[in-house]
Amino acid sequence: MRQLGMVIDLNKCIGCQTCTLACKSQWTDHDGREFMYWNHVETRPGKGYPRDWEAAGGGWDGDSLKPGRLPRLAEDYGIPADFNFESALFHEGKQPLRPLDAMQWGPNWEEDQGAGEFPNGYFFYLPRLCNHCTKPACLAACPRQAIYKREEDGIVLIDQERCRGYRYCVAACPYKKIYFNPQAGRSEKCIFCYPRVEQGIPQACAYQCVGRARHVSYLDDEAGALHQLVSVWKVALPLHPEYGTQPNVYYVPPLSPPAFEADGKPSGKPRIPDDYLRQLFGPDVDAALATLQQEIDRKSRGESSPLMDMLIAYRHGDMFRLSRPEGGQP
C-alpha cells in the first residue's frame, strides 16, 4: 500500500482560513453539514474545534482501542447561526452584521486569542483535516466495516453504502475529524479530494494556501516534500503521535520569537513555551526546532540550504507531486 500525505509549515500559515473556505465550497456546504468542517485552522493554544477535542478520548493504547466520547452538537461544534444579512446589507440605516440568536461555542471562537500575558503573549495557527493515519482508530472501531483504506493511496473513505450511523468511528478518532450528518444518517470525513487526486490536482486545501504552507507527496517519493521533510530532515512531525493512529499529516512546529525579560530586554528564551510543543508534537519537537533554526543561520549567511529552498516554495508547482515515481511499485 502506498501513502500519499501532506506536511504544512506552521511557520507559513498566515490563519486566513482560505484552506477552510476552499474546503467547505467544495464539500461541506450543505445537506447536514453545516457544521462541518473537514479542514479548519484553529488557534493554539486553544479548545479547538470541537471543543476540548484534545479531552474526548480515542485513539489506541497499545493494540486496543481507547473509549472517546461524542462531541455534542450545541456545546462542542456549535449550531450554525443564521445573521441578520437582508438588514445589515441592503436596508437603510444598516445595522452590524450580528448572529440572529446568541451563540455559546462555534469554529474559531478563540481566534488570535492565545496564552501568556503582555509583552510576551503568543498564539499560532495549527490547521487540522483527517490524518488519514497508518493504523485508524476509525477504521477499527467500524463494526460495518465501513471504513477502508485506499490501497493505491492510503485515502481513508467510508462507504456511504455500508454506513448506518452508528457513531463509533466519530467515537474512536482521537483528533474528531469524523462528523455524524444527521439528515443522511451516516458519518462523512475529509476525502483527501481523492477525486482531485485522481486527475493529478492536489487537494483544495493545499492547492489554495495562499501561504504555501502545505506540500503533498507520497511518503515513498525519495524526492518528494514528504520523504525529505519527515524522513530526512526530520523537521515534519505527526500532530499528538500518542494517540498511536500514526498520522500521515505533519507539521513543520512554529519557531517562535524570544521572550522578553522584565527591564525589556529579549531572554534568548523562547516566547512559545518548549513543554507545550513537546505536548503537541512529541519529544522530536526539539531536534526539529534546532535543525531549522541551524538551516535558517545558513541561509541567513548566504549558504546553501536545501531544506530552506523546499520550505519557501519557490515554485508553487514544486509542492505537489502527485504521481508516481519514475520506477516506483504502483
Contents of the next structure:
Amino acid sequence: MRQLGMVIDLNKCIGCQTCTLACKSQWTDHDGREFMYWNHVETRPGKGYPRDWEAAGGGWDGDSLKPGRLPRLAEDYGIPADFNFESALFHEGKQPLRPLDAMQWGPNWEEDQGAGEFPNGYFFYLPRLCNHCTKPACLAACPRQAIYKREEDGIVLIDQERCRGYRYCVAACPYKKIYFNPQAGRSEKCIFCYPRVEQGIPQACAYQCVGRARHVSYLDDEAGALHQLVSVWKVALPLHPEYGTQPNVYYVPPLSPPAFEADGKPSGKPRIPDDYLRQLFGPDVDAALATLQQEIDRKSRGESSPLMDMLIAYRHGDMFRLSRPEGGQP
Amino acid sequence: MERRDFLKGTAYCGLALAFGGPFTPLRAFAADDLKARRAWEARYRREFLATRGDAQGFAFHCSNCQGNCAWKVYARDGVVTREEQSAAYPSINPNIPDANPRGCNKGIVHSRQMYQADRLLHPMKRAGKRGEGKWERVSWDVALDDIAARVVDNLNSHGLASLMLHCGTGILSQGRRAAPLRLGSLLGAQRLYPASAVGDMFTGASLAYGLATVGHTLDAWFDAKTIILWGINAAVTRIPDAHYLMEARYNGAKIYCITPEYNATAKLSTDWVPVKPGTDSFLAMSLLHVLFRDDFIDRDFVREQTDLTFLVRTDTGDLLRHKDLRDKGKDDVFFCWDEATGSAQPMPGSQGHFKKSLRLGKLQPALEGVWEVKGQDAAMIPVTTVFEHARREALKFPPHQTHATTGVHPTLVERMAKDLAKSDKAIVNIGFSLHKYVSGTMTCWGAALACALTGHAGERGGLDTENNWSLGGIGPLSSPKPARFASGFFSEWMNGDMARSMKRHYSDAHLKDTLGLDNQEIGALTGRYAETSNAWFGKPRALLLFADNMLRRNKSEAHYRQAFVESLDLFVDVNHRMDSTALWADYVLPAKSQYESWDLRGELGYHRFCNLTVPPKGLKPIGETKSEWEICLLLSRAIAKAAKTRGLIAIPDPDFLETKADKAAPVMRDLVNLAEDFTDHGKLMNDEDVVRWLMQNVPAIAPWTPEDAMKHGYVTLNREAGFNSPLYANRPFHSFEHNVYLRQPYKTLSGRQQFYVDHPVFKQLGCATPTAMQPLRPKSFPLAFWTPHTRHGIHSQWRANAQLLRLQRGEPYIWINPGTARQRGLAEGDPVRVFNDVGEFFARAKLMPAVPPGAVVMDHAWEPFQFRERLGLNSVVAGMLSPLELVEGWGHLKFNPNWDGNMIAFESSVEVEKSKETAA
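Show the other one: the form predicted together with the partner chain, since we just had the form predicted on its own.
Okay, now the whole complex, with that chain kicking things off.
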C-alpha cells in the first residue's frame, strides 16, 4: 500500500481561509453538506471546530476504541447562516443584515483570539482536515465496514452506497473530521480530492493555499517533502500522536516572536509556550523547533540549508509530487 | 431542502451519544469484490467534473485590492460553478520563489457573490424618500432617458462643474475603469482622485521623493536581510504575496512588525514592536536618533542623493536660494558648502538648475558646519546644512526617553536601527494605516530619511509604500478631453461640511496643544487651499457614482451624508450590488461584476503580470446587468438625444483652453456627438474592444495580444513598466535605480530625496524637517479607536458575503482587551454601544488578548446596513485633516496624483459600554 501524505507548515499559514473556501466550493456547498467544512482553519489556542473537539473522545486506547461524543449542529459546528438580504436591502425600514438563525459557533469563531495576556498574547492558525490515518479509528468503528483505505494512495473513504449513517465513525474519529449528512442520511468527510489526484491535480486545499504552506507527496518518495520533513529532518509532526490513529497529515510547528518582560524588553524566548506545543504535537516538538531555528541561522550566516530550501519551496509546482518518484510534474 | 427540515434531520446530533467498545477487525476483500465495491467512487468524480463545467474563462478581481491575481473561471450551462487560481506564473529566477498561486479568500468566493441576493438585477428608481428603501423597477430606456434629461438640464442651468462622475476604488482595472473615466472626461465632470478619497496617500513619501507610490515587486522581500513592516499587516492585507515574508525569514531575514496589536503578521516576524497607537512618528525619530548618534550614515550616498547638504539660513529657517544671493535670482536653485573651494556653490539637479544630473563633479558638499554667505544686499547670511537640522531634531528623541510615549523598549529601537544600518539590503514597508493619523506624514518621511541615511535605495531596498507600474498610453482612452480633477480628501471635506464634525470632537485648546493649530486656523488653511489649489471642488448637483461606497467610508457618516446628498438634484449609483451608498440613490443601475466583462489590469506593481478577464463562453447575463462600457455608451446616446431635444449642441468650457486655428479657444463639451466621441466613432463599442485597444496602445504591455493572454490568463510586462528603474526580466524590481545609478534627479524641488520643506506651515508646526507629531485623540473619552483592514473584505466588497460571514460571527463585533472589557463589565459576545460626542454604533464584543488595553479596535469596512439603526463604525469618527497636506504650490507639492491628502481615520476617542438591548 502506498500512502499519500501532506505536510502543513504552520509558519507559512497566514489564516487567510482560502483553503477552507477552496474545499467548500469544490465539495461542500450543496446537498446537506453546507454545515461541513472538510478542511477548515482554526485559531489556537482555542476550542476549535467542532467546539471542544479535543474533549469529544474517540481514537485508540491500545487496540480498543475509546468512546466518543457526537458534535451538535448549532452549538458545536454552527449553523451555516443564510441572511436576510431581501428585507435588509430591498425593503423599507432599518432592519440590519443578520443571519436568519443566530450563529452560536462556526469554523473560525475564535479567529485571532488565542491566549495569554497583553503584550504576551499569542496565537497561530491550525488547518485541519481528515488525516487519512494508517490506523483509522473510523474504519474500525464502522459495523458495516463501509470505510476503507485505497491501496494505491492510502486515501480513506466512506463508501457512500454502503454507509447507512449510523455515525459510529463520527464518534470514533478523535479529530472529529467526519460529518453526518442529514439530507443524504450518510456520513461524509474529506476525500483527499481523489478525483483531482487521479488526474495529477493536487488537493484543492493544498494547491490553492496562498501561503504556500502545504506539501504533498507519497511517504515512500524519498525526495518528497513527507519523507524529508517527517523522517529525515524530523521537523514535521503529527497532531495529537497519542490518539493512536497514525495520521498522515503532519505539521511543521510554529515559531513565534519573543514575549516581553515586565519592562517591555524582549525576552529570549518565543511567546508560544513549549508545553502548549507539546500538548498538540508531542515531546518531539522541542527538537523540531530547534532544528528550524538552527537551519534559519545557517541561512543568516550565508550558509546553505537544504531544509530551508525545501520549506521555502522556490517553485510552487514542486510542492506537490503526485507521480511515482521517478515521474515528472503533475 | 428546507432549512427547518435540515435542522430536524440533525436532531440526532443533539443527543450526546457515546459510541465505543469492540471494533470489527479489518477484512481483506477479494480483488473482484474490491472493484465492484469501489465503483461508487465515480460519484465524487462526477461532482469534480461538474465543477469544471463546459466552459472556462479567466479573471482577476479588480476591486480596491492591490493583489491582482489570475484565476480560471469555470461555468456550466452559462452559470459559473467555481474558480481556481491559474497558478501559471513563470519563475523569473531559480533563486527567488515564484509568484504562484496568488489569490485569496475573497476572490475565491466571487462565484457565490455574483449570484447572491444583494445583487442589483434591474434598473430601479426610488419610489419614496432617499434611503427609505422604496424602489420601483424601471426599464433601462426609461432610466437612462430620465437620467440623461436631468443631467443635461443640470449642465445647462448650473454649469459643467456641477456634474461629478466618480469611479471609486471598487474598480481599479484599466479596462472597466476606462468607461466612467472616459465619459466624465468628455463631459468635463468633476473627477475625484480615488486614492485620496479613501485616505491612501503616502504624503511622507511625496515629500521625500515627489512620488506617493514607490517600492518594489514583493518578491524583493526574499533576499532582504532586514524587513521593517510598519503599520502594514501583510499577512492579512497582502495575502497573495505574504509568502515571500516567511520565505525571507527562512532565508535568514530579520522581520520587525510595528503595530499596536499582535496580529497575523506579528506572528511570522522575528520581533513584534508593540507601538502605542498614533505614536509611530516618535518611534521613527528614535530610530533616526540612533543612526545619527552612532554615525550609521552612508555619507557618500547622502551627499549625492539627498538634500542634506543643502544650506539653510539660520536667521529665517529657509533654504538658501539663488534669489538670496543675486538680484532677480531663481527661487529653485539651492546651495551647498563646497569643501573643495571653501564657498557656497549651487547644487546641480534641482528644479531650477540647468544641469539635470545629480553628478557632483568636483563638488565636495559638506554635511556639517556653520558658515556665512554674502547675500545680494551685501549682508552676511548665517547658514548651516539640512543635515545639521535633521540631526539636531533627531537627537531630541533618544530611545530611552521615547519609551514612555511609544511603549517600545530602547533595546528594540537600538537593534532595529543597527539591523537597518548593517544590512546590505533592507526594506521598510509603510502600510496604509499610518497616514490615517495626521502624524503619518512624519512617520513615513522619517522612515524615508532612515533609508536615505543608511543608503537603502535601488537594489539595496529602501522605502516601500506601494510599487505601481507606468502604464503609459492610456490617456487618450480615459482622458480624451481635460477633466476637472478634484482632490479626494478636500472635496469630501468641503462637500460633507466636515469642519463642523471636527469642532464637535476637538476643542480649540486641545488642537492647539497637540497639533499646534486650532479649528479656526485649520479653517483658514482650507480657505487658502480653496483659493490657491488647482484642484476642482464645489458641491456637485448631479452625481453619477460608479463602484464607490461613499456613504460608508466618509467619517461622521450621517453628518456627511446629510451635508452632501441633500444638495444633490440627481444621484445615480452604478453598482453590481446594493451597498450602503446605493441605498440612498435616486437610481441604481445594475452593473456586471468581475467574471462578466472583458477586463485588463496591470498597473499594480506587487508583481510584473498583467491579468486578463475573459468571461467563460456562453456565460448567461445575470438579470439585466450591463458592462460599465455599455452603460456609459447608452448613457451618452441618451444624453445626446436629450441635448438635441433641447437644442443644445455643445457647451463651451472656458476653464480649459485648447489651440484651434492658432488661437486659444475654450474646449467644447460636445453633447450631440457624445456617443460618437465615446466610442471613438465606432472603434470602441464594448468591453472587448477596450481591452484590445489597451493591449495595442500601452507600451509596457507590448508585444502581447489578448490571444497570448488567453493561454494562462496573463501576460508579462516589459522593461518599460518601471517609473524610475528598468524592470529586468530575471530580477525583482527596485525603485530609484535611475537616480542611484544614472544620477537622474528625483521629482522634487531639490532634485534629490527631500528632507527639508521650508513652507511657512511646515515651519510653523516645527516640521520643516522630519519630527514627531502627537496623536490627536482627545482625552474627553478614554479609549483609542482604530479600524485595521480586515482579511474578510476589500473595504466593503465581500463584507456582506454569506460564505465569509460564516467564517466570522455573522455580524459586526469590536475587538477589546479582556482587561478593558472586564473594567466595563463586558463579557465575550455581549452587545455593546461604542460612543463619543460625534455619534454611536452598536456591535458585539470579542475579547482579544492581542489588543492593547485602553482601546476599541475593529476590523474595518462593515457596511452600515449590518449595524443596528444603520449606524456604521464611522459614526464615531470625527472629521480631521492634516494641515501639512493642505500645503499647495511649494516646489513639488502641487495638487496632482502624487500630492493630495488623506481621510484621517484613527484620531478619535471613544468609550464603550454594554448595550441596553440586544444588537439585533
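In this text, rigid core is short for the largest set of C-alphas that superpose within 1.5 Å between two forms. For clarity, every value in this text was computed on a predicted model and none was experimentally measured. Numbering follows the first chain given and starts at 1.
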property	result
Residue 95 C-alpha shift between these two forms of 2 Å or more, rigid core reference	yes
